[in-house]
Amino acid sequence: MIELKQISKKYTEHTTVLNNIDLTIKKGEYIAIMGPSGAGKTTLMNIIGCIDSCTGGKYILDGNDVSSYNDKEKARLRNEKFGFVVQDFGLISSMSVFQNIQIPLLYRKNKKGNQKEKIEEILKKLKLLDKINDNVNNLSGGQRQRVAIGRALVNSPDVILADKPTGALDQATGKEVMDIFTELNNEGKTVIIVTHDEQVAKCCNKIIHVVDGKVKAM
């Protein structure tokens, strides 16, 4: 499903973040990307999620070369194909739980079905239905991350990309979040997690090590 061929990312002539990376990720895999700070983990994830572009190589997604897509085409992929979860939750503090989860739906041209019903279904799954009208500022860290996961799920993406999703949480709450990712993977979603935490990586089925912009032994 995802195939990176000789992917490079340079910011300047003397600054290479990713160096000729070859990587294949199959549908339904549960992957941890690990490595030291500055190794290129987040850049790799951002290229996979069409947030950033490579400066060399090819990115093949479902048989299509997306490395040459324009900004509009990549924006469509970001909204339809991928769901994103970040360390600091990325929620809009002035909005309710419902409004934060609804955001990706507002950017879809074809708004089909009952949005409220879909969001309620997700919140029920995440055990947050009773918080649907609460302001996100009134939630705990674990609850906020579950809202962020709900927002990532609302467009029914094939791939969940999570950048250090437990980094702002205590160990017990982090485990609860990882249990959600494991359940999503069991339901067939491809889950890719950037992490420094070995306990988080152990939840995954494959670990990819990125060191100095290169993928090491897996």
Ligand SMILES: Nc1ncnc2c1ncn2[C@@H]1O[C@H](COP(=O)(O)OP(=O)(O)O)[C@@H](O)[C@H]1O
Given for the second form:
Amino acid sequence: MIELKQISKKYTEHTTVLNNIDLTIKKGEYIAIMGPSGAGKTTLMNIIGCIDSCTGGKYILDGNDVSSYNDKEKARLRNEKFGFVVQDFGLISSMSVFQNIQIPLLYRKNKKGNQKEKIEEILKKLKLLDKINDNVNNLSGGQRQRVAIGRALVNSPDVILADKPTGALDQATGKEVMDIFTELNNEGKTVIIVTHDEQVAKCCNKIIHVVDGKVKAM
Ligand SMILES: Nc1ncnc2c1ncn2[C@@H]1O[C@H](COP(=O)(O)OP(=O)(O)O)[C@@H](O)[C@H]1O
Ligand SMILES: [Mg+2]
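Here we have the form predicted alone; I need the corresponding form predicted in complex with this ligand.
To see the whole picture, the full complex is given below, headed by that same chain.
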């Protein structure tokens, strides 16, 4: 469970992006985060995903106060608990599908276990197994985003954080990507998606609006 208690974020003394936010996200929720450009949606996602820290308040994740964690502890948590998906896919273009999905596994202490089997299983689910050795440059946008989702899944995270995951895709391809998130949510994962697209938000069970430094659940 994600519990933000009176969370604030200031980038400088005079720019308060998030202002005393209270937000609880339970395991298995499927949430859309909406709001105007510059409202602080990405900042909120980065705090939830332990990429960034709040400057005020407390972040309790699964009962632990992670706002007190140091960078190393946060990095470990980030790699184990969260899977990230971004608008422009964030893939390494000189690498194959397999290599891109493998990246998070290289940062794990315990490198045992059958990585290849795990990656193949994920690719099968994402209907990309036949592309396993292809360079990601040779894939379509929708395929690339599915590879990025594969990379987000490879450490079996509890929570998927997707920042405008359909923003660079046409509507039909975006729908395919949303179907994957819906399936992952049905399997029990918490899914949190930043979007400007009403159709995307409709797939989710709850919409949270970020406006003027505050959050409003709808
Ligand atoms: N690293 C940063 N340093 C300074 N200001 C930032 C930084 N990141 C974001 N901001 C500012 O914080 C505000 C919120 O940004 P962001 O969270 O990216 O909004 P959104 O994702 O809703 O468009 C914006 O005014 C942006 O310019
Ligand atoms: Mg943003």
